[in-house]
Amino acid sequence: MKVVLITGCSSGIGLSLAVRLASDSSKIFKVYATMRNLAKKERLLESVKGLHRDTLEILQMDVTDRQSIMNAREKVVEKRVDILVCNAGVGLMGPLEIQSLDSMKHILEVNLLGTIQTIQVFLSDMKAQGQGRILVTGSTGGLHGLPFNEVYCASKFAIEGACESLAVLLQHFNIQVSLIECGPVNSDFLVNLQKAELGDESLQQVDGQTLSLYEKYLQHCSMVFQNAAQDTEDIVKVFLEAIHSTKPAFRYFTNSVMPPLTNLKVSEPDGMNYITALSQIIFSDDQ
């Protein structure tokens, strides 16, 4: 059996992927589904309905706490992880002026440092095994900047750099690194998103023009999620493609809507055409 450890399994992509792999009819996966708060495990247990006792284990693991990661590693009965899925992540949305230092630190600690130190803990074993897969839940917000998501995008841009750097090195150890680049997804990520709502007291310190643009941005987001958001099962299919591939790619896009913007950054490296295009998409009155 391939041993799979997944972070962020209390909901969304992590939960759906854990259920799918543990339910594989050929029983080729042993899944360790981890989450920071075990009080949230009931949703996962309900999804598997007790049918996968031999293919699924639920472990407590906080990606911001190195000792917690080490403890989870010690509880892996097989003493190896063949496929590591770094999926835990959080979002932060609103004008930059209102973001507290603690909020910004939290985003970086989960999305960036949490992912990196999770890989750190399992990397030596993978190198010793001479094989492994590392899959990271990426975001189109790590490929191009989004207004009012500056810190979130900073964390995801950094993950792109970390994974790209690792991929170059780890091919020499027969370890493949893949980023699953997600656009908008219908999941609890939105529920858990730290977002400034119109009317919040914190927005009183923001100038009128910024507030007007933020209102337009929220309208744009609402339209995008209504018309283009994917279900977690759509994302899981892309993860499965990467997992089953004998020669996995470094990047997988889950949504065909976003790559043209990414291509624009590559084809027009001075950046201005991209910035103009995204501004028109988001803030134009006839969006």
Second form
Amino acid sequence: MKVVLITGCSSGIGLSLAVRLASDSSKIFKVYATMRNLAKKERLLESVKGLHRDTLEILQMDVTDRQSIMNAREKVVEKRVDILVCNAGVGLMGPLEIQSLDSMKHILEVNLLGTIQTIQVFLSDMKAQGQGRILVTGSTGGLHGLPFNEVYCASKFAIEGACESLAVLLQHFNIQVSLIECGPVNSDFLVNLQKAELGDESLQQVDGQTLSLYEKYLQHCSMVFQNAAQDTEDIVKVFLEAIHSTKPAFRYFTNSVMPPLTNLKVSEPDGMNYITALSQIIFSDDQ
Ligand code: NAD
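What would you give as the form predicted together with nicotinamide-adenine-dinucleotide, now that the form predicted on its own is on the page?
Full assembly next; the chain just shown is listed first.
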């Protein structure tokens, strides 16, 4: 039996992945679905229809609270985790000049340090086991920048660096690190996102040109989510591909091909083609 621990399971990708693995007909997975606030566990319980008492356990875990990560680790009865899924994350959207230090710190604490310290807490056991998988929910916003998402992208870019560095080392311990790079996904992400709305008082201090570009960005964003967002089940399929692979890749793209913008970014090292292309896509008047 493979012991899987997943962060951020009260909604979205984490919830779907927990349900799928706990319901697997082969019963090869024992899932520890963790969430910051156990009061939100009903949705997960409803989704598994109470059927999977032997394959699913729900634990409290706030990725920004080291003690709560250690407490969760203690509660894993098998005393090992074979597959660690770092999935918890939050977004922050709006003009950079209005973001408070506290909200920026919060994004970095959850997305970056939360992921890193979750890995830290489980790493020694995994090394001692001589095997393991670390799967991280990445974002195409961790591969190329998105206007009005500077701090979110910074946190996701940083995850790429941390994971790639770890992947090089952990090969020597038979531990594989994989990033599941998602584009837009239908989840609670947009609801949980800290987002400046157009009528907000905080936007009054922002210059008119930025505001009009922000308005265009918001339109672009809702169009992209309407036309191109994937369902969490599509993302779960990619997680399963990584989990079942005997030689998992470092990066998986949920859209099966590398998105053209990511391609542009990696194939043009001087960086200007990507910046010009994205600006045209989002802000040009003839879209
Ligand atoms: P979601 O908001 O439904 O899920 C995120 C989960 O993380 C929530 O359940 C939330 O409670 C949890 N969380 C937040 N802070 C936490 C903390 N301190 N400790 C533990 N859990 C915490 O959105 P989602 O789309 O399922 O997001 C999952 C991951 O996917 C995130 O890392 C996100 O950055 C990434 N992602 C999402 C999208 C998208 O468009 N939805 C795109 C690319 C990447």
